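Here you get one chain, nothing else, as structure tokens; it is the form predicted alone.
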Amino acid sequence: MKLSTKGRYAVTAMLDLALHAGKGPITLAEVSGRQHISLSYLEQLFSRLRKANLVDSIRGPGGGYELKRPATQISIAEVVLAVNEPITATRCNGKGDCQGGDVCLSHQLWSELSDQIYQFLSGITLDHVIQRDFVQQVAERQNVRFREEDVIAFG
């Protein structure tokens, strides 16, 4: 399985809104500049997330995005599934024509794999993530970085 730029960007963003939960709003302009993703591109994919329920837009002064619900009742693989992400290892993304309209001889194998990496990706949520030691050193990084980049930026 590859999981393309877009699931990727995705749950870093949302990682990222699960964080910083609590502290109010979370512009999209703070996500790309600690997450060194463009703000085109995460519009898109907050669009998707909006729309599968994973996060709430607050319009006006003091707007931006929260996630829904906590993070502890977040899974991965609902990040994944909200941007059209698939979630397998099949050629064919499961549909079983990947053999001239027919299944291959490895397809059953890839479909278990799919499985397998779809029960993982449920079972941690963003809570589980952002819990992880390296993931809060990281983050603490990316907080510092982000305000000396505001204090250059505005002086």
Given for the second form:
Protein chains: 2
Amino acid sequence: MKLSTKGRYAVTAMLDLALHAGKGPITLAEVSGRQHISLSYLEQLFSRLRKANLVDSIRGPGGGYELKRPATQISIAEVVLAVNEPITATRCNGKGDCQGGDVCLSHQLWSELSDQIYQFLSGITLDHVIQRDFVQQVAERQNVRFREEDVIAFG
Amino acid sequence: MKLSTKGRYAVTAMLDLALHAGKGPITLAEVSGRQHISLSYLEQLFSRLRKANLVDSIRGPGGGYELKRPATQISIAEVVLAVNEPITATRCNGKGDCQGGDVCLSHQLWSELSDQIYQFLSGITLDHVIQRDFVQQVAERQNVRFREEDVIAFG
DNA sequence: GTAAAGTTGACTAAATTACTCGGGTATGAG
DNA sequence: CTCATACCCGAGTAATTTAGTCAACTTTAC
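Please could you give me the other form, the form predicted together with the DNA, since above is the form predicted alone?
Then the entire complex follows, led off by the chain already shown.
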């Protein structure tokens, strides 16, 4: 699972669509104006989002984009995956030059951890985010004891 | 929260230290050999990890690095944060050129989501990962209903 | 003293990100 | 019909990050 500003742009744009759903197609020009993302860059991102079946495009005047599925059925994980090339998990990827045991173990461990992150982001939908009670929902699901000391500046 | 190959390298290296804890300092040369990460790159990463108080360094012959705290008390989030510059959350970061409401809302939503991801990774320690029952633990914590369809190729 | 290790900083190649430009193509409004 | 509006697409590119090299230096065990 890769998380960078690119994924953030994509999620932000999808949230914009979700926030303005039901009012007909949204043009990228509108999204660009509202979210301060360059139009051409949005075009690239939406090309991926369309190929991933996350949005429908309507061409011509009055056209634009809209969510292909309800916001309740699009996860953050899907959006991030759509725009990011996956991280290649290992260097010795199936080449079998992984002697020594330790190496492959570390790779395996990372892979399992990566699975968990993916599962986590799969459980959060665009709707969860715009409803914003997702904070409580996720906290409940996790039974997380919130440790203040852990919360330092991060992006 | 930023997740990239850089974070993966750092976590992998820390897992290597955790796996070989209790046998005295580990040299970066060993880690480099086992995990196939260049020595010089490891030096850069460990410079950050040391400044973040995640590892202790022992100089001179017989020296190396070891975890500053037990693996049960170092979270994945800490390791990732130590080596990554945080994603700047907004473009209009406090500059107040965020008129229109929608803009700031999207930024706010992303910020809250980012919080959740951070919280999630704060709940997973190096020890969880090397014990590998973290998969079950996390699943229990989340009460996640595992949807097969969601699990497609990712990195 | 000397060799083993960490420490630091400057430098660089490759990859990714973020963006521009210049054309297309479909289509609804007039 | 036609034309403006919007998506579509590919080439190119500057900035940034990633990943790594290199060289000099410090500390310390032997």
